[in-house]
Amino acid sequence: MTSVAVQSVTLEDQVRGLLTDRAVVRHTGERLAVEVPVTDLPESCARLQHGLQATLATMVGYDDRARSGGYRLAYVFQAPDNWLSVEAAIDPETAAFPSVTPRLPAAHLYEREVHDMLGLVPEGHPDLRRLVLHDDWPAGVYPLRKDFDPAIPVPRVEGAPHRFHHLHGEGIVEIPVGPIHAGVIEPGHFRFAAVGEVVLHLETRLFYTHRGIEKLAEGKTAAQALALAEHTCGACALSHAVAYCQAVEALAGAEVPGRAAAIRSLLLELERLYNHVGDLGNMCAGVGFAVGASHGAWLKELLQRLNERVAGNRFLRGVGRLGGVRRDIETSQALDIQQTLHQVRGEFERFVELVLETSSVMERFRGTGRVETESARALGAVGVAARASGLTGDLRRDQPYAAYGALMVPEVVQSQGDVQARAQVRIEETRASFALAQQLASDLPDGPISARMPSLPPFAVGLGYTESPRGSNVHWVRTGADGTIDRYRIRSASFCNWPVVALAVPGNMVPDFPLINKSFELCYACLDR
């Protein structure tokens, strides 16, 4: 009897089988990078997405004129078992490339952003209005080009007003809301086209408080840029810090000690808990259910006080460190975590019972703000927004990082895609996070909490990612000749999900918008960066 050796088909084999001979495949650490002629970008991205069941995780444009003589683009995909990027060089004379958006709608905001910030033109893009830069920004000034000096003030100009999409017809009225709001929230403009109280169309105008984090990171050491990373977002500060650290650690080939990895996972679950509990309370506020809003706010406060006792900061800032964490968790603190979570979990179940058994609340939740599965997939929805619409992605389980490889992260999915589904996903994920955090706190491994960081290699790319309370965050870091940061790209969960909000509102009543918006609970700051 003869045995036949069966050779498994590798990701590289699959990629080569999907693309033409013009594609050059190379290994960059744990990822595959596929170099294609710029004319092949749309077809290559579409083939890989459909052939590998991959999702577009981020897209990066950068000014490489000093090294290669041109600009470069990298479309980064998450495949089921790995990450890969489709890359192309852009001629600086034309500064143009064929848009991928008609083939992959999820690329639309990325390409508008690269148009604003680098002056690269995605030819064939269906909507090239300004996205990041507002009306008073002068034409021909591109902040992410290397010859842009952020120390020189940019003169403001009289620009044409933003072109909103207008609906015309009998009985149609436009209702502008914002950008300044009555609540203590960040600015964002929402323009409704409605007949009576029924919304026909919603258009958002964001990016009012851009901070230039990615530009500020240029020339910084990796350690200096960490402070920028964790200030990307207030509510997901640790998620962004850990994603950035993991990108740099991948660049350096650094091995994070087991105890540090476990502490990262534990604190990330505490971050998820206070966000999810607070978000459920905010959803109650969206329907005027004051007792539910108060209960959610109280539970969030208990969890944030725990954060401060354990990590020294209510928002878990100052914890991340390249190669590990800055603060250890003592035995008494681990016990405090277990006891507090036990108490809060009991109160959380009473809160959930209160919400789910209040018929007036559930009537507002049920069927409101629906997003179909295919729409969520096409727009690249992530996190709760995706899982409430039938998509299963969760990086903690699909691409484990920190200590998640040793944990059982349950699959929490709903199919209705409405406010009720997004509430139910949060409820089930909160229950899972209580259990995960209790497990981690009760069994922290011994050992150091950080490792020495080697020097960073020049002109190398690292990718880091976390599953934040709002969905996946992806941080892309490229070094320069001296090992400092040459290009830093932050893709937050909110960047993917804001277009989904605009899709969820039409067909609902105008008073439903606050509830729908709160059911996504997106961040303006980490979109704006």
Second form
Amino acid sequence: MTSVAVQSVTLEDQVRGLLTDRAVVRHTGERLAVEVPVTDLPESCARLQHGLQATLATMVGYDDRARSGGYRLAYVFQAPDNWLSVEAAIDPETAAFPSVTPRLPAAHLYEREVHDMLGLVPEGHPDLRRLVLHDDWPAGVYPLRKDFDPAIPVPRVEGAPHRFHHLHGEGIVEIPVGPIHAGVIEPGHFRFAAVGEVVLHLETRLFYTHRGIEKLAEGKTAAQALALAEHTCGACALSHAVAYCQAVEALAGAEVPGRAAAIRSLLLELERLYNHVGDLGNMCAGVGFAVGASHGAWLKELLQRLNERVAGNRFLRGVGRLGGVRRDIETSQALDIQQTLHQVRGEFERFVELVLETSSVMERFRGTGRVETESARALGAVGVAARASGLTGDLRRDQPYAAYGALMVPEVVQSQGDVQARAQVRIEETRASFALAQQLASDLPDGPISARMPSLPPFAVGLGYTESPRGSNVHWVRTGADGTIDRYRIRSASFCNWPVVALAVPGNMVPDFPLINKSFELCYACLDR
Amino acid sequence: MLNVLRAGLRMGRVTTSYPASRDPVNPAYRGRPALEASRCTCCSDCVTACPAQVISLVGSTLRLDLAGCIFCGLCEDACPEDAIHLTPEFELAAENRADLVEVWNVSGGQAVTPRQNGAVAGNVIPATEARRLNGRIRTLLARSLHIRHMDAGSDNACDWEIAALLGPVYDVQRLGIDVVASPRHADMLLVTGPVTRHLEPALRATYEAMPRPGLVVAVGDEACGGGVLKGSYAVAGGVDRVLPVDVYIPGSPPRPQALIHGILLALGGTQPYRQPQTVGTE
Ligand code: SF4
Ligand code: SF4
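Go ahead and give the structure of the form predicted in complex with its partner chain, now that the form predicted on its own is out.
After this comes the whole thing, all chains and molecules, with the earlier chain placed first.
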């Protein structure tokens, strides 16, 4: 306990040293919140990021006109041992703020999003084209403002068509692809500028699967909104559910019993396993290596059947609960997990051997879709994409949650930043997850699987996070006057990594795009929400 | 090369023989919720607990709309009388939206046939000619069934399950089913997701590009009935708000066998889901 207090005092001193005395530092739970005048936003964010080696974890805008008379922004940073936010009030008359993006490129998409959804103008932002809302959405209608009424249908208008960046020059051709693709994959639009077979530039137009999840959460009780968290994404359903639960638990000051924390970690590792194994199979499919692809698909199936036997659902839905978990793991199920993992692990090693020994596969993997460490850092890459480019971040180790504080999560990192490195990181992490899951399943602590949730305080903020198979998920929840959800912001791993894909593709051949894309294995659904 | 052969041999035959024979039932699977009407006291706790708002209680008639159900089991957790339970039943596909509305007359302890009472709220577009013609489609086909998958804003769970159909375990090609790249070659459109505002035009265009008669199958909670996304400014709330739907496959997501069941149903090859008459009389 004392060490935590000492640490946060140190952080507070550091923060005060970095900022002007116009900044007001508050403690909210374990986090630090720094209130600055809106004009100081870019400078404060930049100083904290550089001075504390912090990374931008999420950014939230919300309509607080009813309470404080204006809008508010919170830039949330992950510092090495804590989270802190830089917050500012925005005058509702101008609805403008100085953009942080020129100082912090990682803020780019967040600021475009608050521009679309709340009508807040980041002045000096290099690119204010529509992001979440598409061309036929009427101007001046902002879904996350409190006076937006979802019951009134929003008409389609003849909007100006999206401006794509064009490259001009001899021999440059533009290749538009999507949003609907040939295979069974999610919808998104890609525009390649290429000379011959080589891509010079890739532009993406996403958010086709935007479902308005964050708005739907508003006014719901925290328990009701859990289903929305779980339906943000299929493949990372549990990571999102747990991140959401942790955000609400942090906000309420609730403790999760030890057994529940261990079950959460165990099932989160099962989620990582079926995803990583399936993704490795898909990477084989990306180079037309059918035997590898079907081997991967088979192992994924064995793991999803295990999910179904343990949790009643192949995507581990219906497990999360505020204050713990909904389902216990019986002794027989724990044994089933251990036996199945033992079997699948052996098969996985043969699968890996097969892939690594197939030189035609490795030749395609090597050197393809490279991302340098510095670029990954500047764009705020997370997860496998970051760890394959020399960054070590993993929330399970850096800011342990659930039962990870008591576990040894090994550091997995590769430096080359290419498709091969991303495959290698997945292989190593899969091995580590087998071991972690075995350890958890063989030694679940006794005790209750959930604690009673206290009623939620008004106007409180909670932050929850998980290291999903795709990287960090950060959920930010704020309550309103009556303790229901007033604002819910879901920042998925894919939100951070889409710009990284756009950077990885130029210089590669057009036909390598599907492989590069599969090596990142980003999700459209949890980006678009 | 040898390695590749060895890998193939070791995997052996992993393909299921469903639907010819049944895989063992997984008792833990959360499928169709069933009510023991005699235990229910009409307290309406389940109505409040349901995050998809698919349960309603009017007087002593309890309705549960499987189309939008996310099979979470929160109704089961909430029920103080232990009256509602999730069963492992997963073959829930139906041709009529109304067949998915379970209706229980609580006071009489009777299940009422859904076709008479299962009115569905909202503007549902009536089914196509294709269903009447599906027998003809089969005879006309004399080749494999061509399916075009279309993600209309799903959370990707349903799509992963469709991808699994093409994998070694479910391998639907053995049933004469192929997934094709172009709607112009498709006999069936398999749609996932609640139909987002941003994808509605693409969904319509895909449907228009299909030859007639073409079948439309809605896959999963969101495509069948909006799921937890009902009421959002960004979604239509189900495929049948936009296109005529021939078969609905409920589930969150439907497991691969449930998908096979629904696809075959659209071809007239399996029995649709009907509310079981376990209690009371018709
Ligand atoms: S969604 Fe289905 S399972 Fe969940 S509470 Fe409602 S009726 Fe029950
Ligand atoms: S099923 Fe249970 S919770 Fe629902 S009304 Fe009946 S007794 Fe109440």
